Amino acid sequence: MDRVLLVTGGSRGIGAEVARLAGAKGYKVCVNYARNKAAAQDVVKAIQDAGGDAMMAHADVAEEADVKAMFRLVDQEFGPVTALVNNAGIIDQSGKVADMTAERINRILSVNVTGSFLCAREATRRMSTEHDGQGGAIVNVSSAASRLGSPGEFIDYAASKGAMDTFTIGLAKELAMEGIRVNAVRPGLIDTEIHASAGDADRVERFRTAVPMQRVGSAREVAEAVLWLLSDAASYVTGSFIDVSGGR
């Protein structure tokens, strides 16, 4: 059976690295972007000239019908998946929950929570024993700002974060016995674009040295903890947390 992995916000940062390293190991990867179509060209592009397959979907996970678009699309292109990375997750500018608008709110949590529900559930309808499927693996992106709240920064991306947390630890167990495994990772303080998104690009050398490890973070390094609980590696591996996060 083919192994085609669905990675959403597959475009950039570690969606895109999670990305070329599924194709180097076999997968057949659906690169997913919402407003970049040159940088999720560029990743397929990458995924194919290194002898791998993979195509590109365009979708707002936080829009149903984008999403049921999305899944039908890899469905004709590679059949259906056997394997999904909840990656996609925006941010806003750094500040405190007094100044933020309901708008700001509702966004994030449209598109870190409700997008990951929505894909779960298309992959799910797939993938299930329960619904003929042949079984597959659940990755979610979730972060280290789960735990630690993002105080005067963030607290709405943090409080997302911390959804996804909760979704991960239900969602293995409602699907234990249907032959789905559902983990997730949860990075901490990575080098990648999203801190520039929020406005704030030297963060990663401020916060630097709160990490035990002293120092920042790869998106390559992350991406190696999803493809291993998507293995059969982690086989026995479910409701599980791996922490990317150099000790903080």
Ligand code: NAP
Contents of the next structure:
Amino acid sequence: MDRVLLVTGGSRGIGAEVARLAGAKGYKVCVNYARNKAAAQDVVKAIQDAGGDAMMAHADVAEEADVKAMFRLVDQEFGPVTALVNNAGIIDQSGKVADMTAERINRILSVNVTGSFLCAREATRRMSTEHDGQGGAIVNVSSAASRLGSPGEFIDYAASKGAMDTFTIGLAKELAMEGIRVNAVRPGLIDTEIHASAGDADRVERFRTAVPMQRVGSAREVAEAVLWLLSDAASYVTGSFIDVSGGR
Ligand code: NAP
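Shown: the form predicted on its own; wanted: the form predicted in complex with the named molecule:
First the chain shown before, then all remaining chains and molecules of the complex.
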């Protein structure tokens, strides 16, 4: 049976590394992106150049119509997904709750939480043995922020990751008898462009000393944990979390 993986936000950062590693391990990989088509093309090309199978699909995961169309495209090109990594996620400028607008909070929740629900729903409809599927695995990319709360920076983002943790626990139990495992990774301080998108490119270096291992993590280190959770080696693991955070 083909192993077909959809990685949301697969164009850059952690998602791109998950896509590349999965391609090398023999998954047919769909690289989702929102705006950065050229970056998604680069990831697809890297997988294909290494001898793997990859395609790309545009979708804003917060938009239901986009998500449905993306899953249909994967159906057509690779067949139904057997694995999903809910990785697409956003933060906003660092600030206090006192200064947050409803628009900002709603956008973060829509992408990080609603987007993950919508993608998991579409994946479940294809994977579940109750829907004549062959089973599968879902990994949610949460954050250490769900435990730490991110005071003074982005509590809205941290709370969205708290919601993803609860979503992981509930969905794992709901799908345990339908052949689908659901787990999450909680990355700590990882060297990607997300920090610059919070208007704080120096953040990684500033917080480095707060990490017990005194260093920043790489996207590859997160991807390794994701691929293990997706694999048959994790066959009795569901509703679990791997903190990839250097001890923080
Ligand atoms: P990143 O480098 O900023 O990449 C974000 C990815 O998400 C990009 O591929 C982007 O696509 C995509 N994306 C953004 N909004 C989207 C939307 N509405 N629909 C579909 N795709 C969308 O981020 P990252 O650091 O790799 O983060 C990946 C995940 O890890 C996120 O969920 C983040 O919360 C989590 N995380 C990161 C860290 C860290 O320190 N880096 C720590 C903990 C958790 P485009 O290229 O098209 O913009």
